[in-house]
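Read the single chain below, which is given as C-alpha cells and is the form predicted alone.
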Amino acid sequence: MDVVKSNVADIWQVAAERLQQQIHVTTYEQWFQNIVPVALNEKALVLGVSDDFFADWLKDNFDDILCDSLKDIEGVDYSYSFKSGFLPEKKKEQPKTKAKSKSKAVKTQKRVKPGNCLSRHTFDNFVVGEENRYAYAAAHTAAESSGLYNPLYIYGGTGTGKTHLLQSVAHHAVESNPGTRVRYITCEEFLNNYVDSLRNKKHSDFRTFVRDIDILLVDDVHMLANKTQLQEEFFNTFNSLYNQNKQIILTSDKQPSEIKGLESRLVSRFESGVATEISIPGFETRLAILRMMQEEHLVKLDDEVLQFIANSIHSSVRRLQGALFRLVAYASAMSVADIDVEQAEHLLRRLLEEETASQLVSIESIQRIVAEYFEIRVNDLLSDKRPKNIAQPRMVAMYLCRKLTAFSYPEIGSAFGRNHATIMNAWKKIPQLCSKDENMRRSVSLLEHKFKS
C-alpha cells in the first residue's frame, strides 16, 4: 500500500515505481528515467522533460500507461503536463591531472571540424517550420544528450533538410566537445568502404572506422535493401554501438517498415527508437529558407520576388534553392540591379513547369473524387460531421492528399479545415484500417490508382 505522499518528488517516485513494473527497463531508463519533477498544483503534476518533441512523443505513446500511474495514490488520482527545458544531468567528469598538457590538446581538438560535412549546415542554419520542428528538437537534444534517443530515424522526402540535420548534429557535437568522434557517412559510402575493405583484406580497419567512434550518422539507409551481406554488417555494427549507448542516427526517405527487402531485425532495430518524419516545409517556412539563403550572396532580391518563388516551388529545398542561385547568378553575370517577378517567371520557366507538372494531383481534385466514390458532398469533407460514412472518407482524402501531393501537413490541415495534427493521424490511421478491413484497403487501392493514371 502506498504511504502518505506529501510532495510532487513523493508522488512521483510512487509513480515511477509502478511505471517500472508494467515496462521494459530498457524503455523506462529511455523515456521515463530522466524525467524531473517540478512543481505540484493541487492535484497535477509538473513534469520536467528536455523538449517539446519528447513531450509530445510521451503524450502519444505513454499517455495512458501515464495516467494509471498516477492513479489512486493515497486516494488521490493526479493527473500531468509536461514542461521543457530539463536536460538529463551529465556524469561528472574524472579530476584531471596534468593540466597544462590537457589543455594544450582541447586547444588543438578545438579546431577539428567533423569530417564530409558541409559549414554551412549547422542548427543555426536550419529554419524551423511547423513541418520539422519535432524533427529539429529530436536531433538538438541527441546532440546536446548523447543516447537519449537512440537510435533516432528521420525520415522525409528528397530536399527536405534530412542532411543538413545530420551534419547539424555532427557540428555541434564537436563544438560541444571537440573529443567527441563523429562519423557522417552516407549509406552508399557505407557500402563501397565496406566492399574496399574485403578486396583489400582490411575489414578489421573498415570496422574501427564505423564502431570506434561516440556518434554514428548514416544518410539514406534504405539503399540498405536487399544488400543480404551489407545488411548484416550493418546490424551487427548497430549492435555493437547501441550496446555502448553510442547515439545513432539515421535518415531515410521511408519509415522503417516500408523499406521492401530491409530484414524484420533491422526494422525492428531501427523502430526501437524514435522515429520523426520530416516533411515538405510551408510557404511560411520556404520563404523564411529562401530570405536565409539569399544573405550567403552579394546579390540581393526584392522580397516580392522571394515570395514568387516560395508560393511557386513546394517540391524541395534543392529547388528552392537552384531558383534562387539561377536568379542571383543571372543578375551578377548580367550586372542587372533588380529582377522583377516578370523576369523571375521567365528565368525560371523551365523549372515552373517540372513543378507543375509534379502537381498535377491537387487537393481539390482529390477532395471531389473520393466524396463522388463514397457518395457523399464535399461539404461533408468539410464539415465537423463524425458519423463514420463522412469520417472515414475524410481520412481517406487526407491520407491521399499527403501521399499523392507535395503539400504539408499543415498546408493540407489548412484546406480542411483542420490542424497538422488530424493529417498526421489520418496519415497513420488508414494504413491501419486497410490492413484490417478488405474494402477499405480495396477502395484506397482504386482511388490511389484512379489518380495515378
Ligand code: ADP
The other form holds:
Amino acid sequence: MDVVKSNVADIWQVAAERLQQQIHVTTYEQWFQNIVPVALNEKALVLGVSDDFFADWLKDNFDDILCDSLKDIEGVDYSYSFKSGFLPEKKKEQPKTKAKSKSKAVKTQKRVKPGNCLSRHTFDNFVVGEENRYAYAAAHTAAESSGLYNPLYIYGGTGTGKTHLLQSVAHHAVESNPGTRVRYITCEEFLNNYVDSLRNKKHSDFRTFVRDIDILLVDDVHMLANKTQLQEEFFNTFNSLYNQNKQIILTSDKQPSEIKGLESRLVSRFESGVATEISIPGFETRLAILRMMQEEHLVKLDDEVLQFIANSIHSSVRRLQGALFRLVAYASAMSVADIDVEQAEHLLRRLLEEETASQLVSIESIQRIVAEYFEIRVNDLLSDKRPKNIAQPRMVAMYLCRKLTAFSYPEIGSAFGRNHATIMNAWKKIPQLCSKDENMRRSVSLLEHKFKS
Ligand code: ADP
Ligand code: MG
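For comparison with the form predicted alone, would you give the structure of this protein in the form predicted together with adenosine-5'-diphosphate (ADP)?
What follows is the whole complex; the chain from before opens it.
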C-alpha cells in the first residue's frame, strides 16, 4: 500500500515540477499547489481538489498542460481524474489558529448575525441543480476557505439565486467562525452609504464599515456602471481588501466585460479571480425548490399542482416562488383544502400570460430560422451528423436558444436531443468562434437581430 502511495506522490511531483516550468508562478500557486495526489489505479492518477467547481475549471483551462505533464514519466503516459473534498492544508489550518484566538474571544464576542441577510438564505435552503452547482460549490468553498477564490464573481439573470448564495456565505462564515467580520451590502447601499458619508463628513466611518472586515459580499455590482466616483471608491475598497487577502464575492447580472460603463481597471480586477455563471434551473430542480418552499407553509398543495407550476414557469425562481405564494395564500384565505390544476391555472393566469410573453421566441422558431439561414434542414440540426457545415449551425442554434429564451440548459438540451453539457459547451464555444471568425460573428449577430426585431 505504501509503495503505491509513494508512487502517486512521486509521479505527481514530477508532473508538478514540469507544470511549474510552463506556467506562471501565481497561476501555479492558485490552481496546482493545493492538489493532493490521492491514488493510482494502474495508469490513472486520482488528484484531490477542493470541489467540483475547481475540478471543472482545471479541466476546462489546463487539460492539455496537465496531460502533457503526465506523459512519459519513466516511459509511462498517465491519465488523471479529480476527486472533490480536499481542502488545501494551509486553509484547513486557518480555522484552527483562528479558533485558538477565537476561543478566548468567544467569551466576550457573541456571534454577530450578519446584517441585512434573510435568515432563510442559507446553503441548507438552497437546492442544488446542474445550473447552479458550480456557483454553489464555489460560494461554499469561499465561505469555508477564505481567499481561495478571490474575487469570486457570480453572474446570471434575475431570480436565479445570486442573493441567496451571497447571504448563505455570510451565515455560514459567521456560524463556522463567530469572530468573522462579514459585510453583505448591495451595490445600491454601497452607493447610498458612500454618498451619505460624504454629506455628513463621515467618510472614514464608511471606509471602516466596508474595509475593516474579513469578507465583503457585494450584490449587483452591475449597478456601478457609469458612476465614475463610485467606481473610484469601489476600486480602492477592493484593492485594500484584496491586498490583505480578504475574501471578496461579487454578484452581477453580466460578465464583467459586458457591463457597459465599467472602467477597465475594475473589469480586470473582477476577472482576476474566478467567475461562474448561475442560471435558472431545469424542471427537476424547480420542482425540488417548490417542494422545499412548500415546507414553510401550513397549506400543502398537491404534487400535481407543484409540477404544473414547475412546468409552466421557467423564467425565474422568484416567479416560481410568487406562484406558490399566490396559491397558498388563496387556499388559506378561502380555507380550501385542495386546489386542482385547473384552479391553479385560473389563479395564476396573469403570471402565466407574462411567462408566455417573455417566451415569444421559441426554441422551435430558433431552430427553424437558423436552419433556413444556413440552408440546412431542421432535422439536420437535431441529428448526430458531425460535418462542420451542420455542426456549427447546430451550435449557433443552441447558443441563441440559451441567449434569447429563459429555458434552462437541460430544457434546451432535450429540444435538441442532447444533454445539458452540450448546450453549455455551445454557449462557451460560439463567442470564441466569433472572436476568431468574422463570418461567424456576422451570422450570429444577424440572426440575433432577426429575433429581436
Ligand atoms: P437573484 O439575486 O439572482 O435575483 P434571489 O437570490 O433573490 O435571486 O432568488 C430569488 C428567490 O428564489 C429567493 O427567494 C431565493 O431564496 C429563491 N431561490 C433561488 N434559487 C434557489 C435555489 N436554488 N434553491 C432555493 N431557493 C432558491
Ligand atoms: Mg439579487
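Because the structure is predicted, anything quoted here is derived from the model rather than measured. Positions refer to the first chain, counted from 1. Between two forms, the rigid core is defined as the largest C-alpha subset superposing within 1.5 Å.
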item: Displaced residue check between these two forms: Lys43, CA, 2 Å or over, core reference; value: yes
item: Core fit, then Ile65 C-alpha moves 2 Å or more between these two forms; value: yes
item: Large Cα shift (2 Å or above) at Arg402 between these two forms, core-fitted; value: no
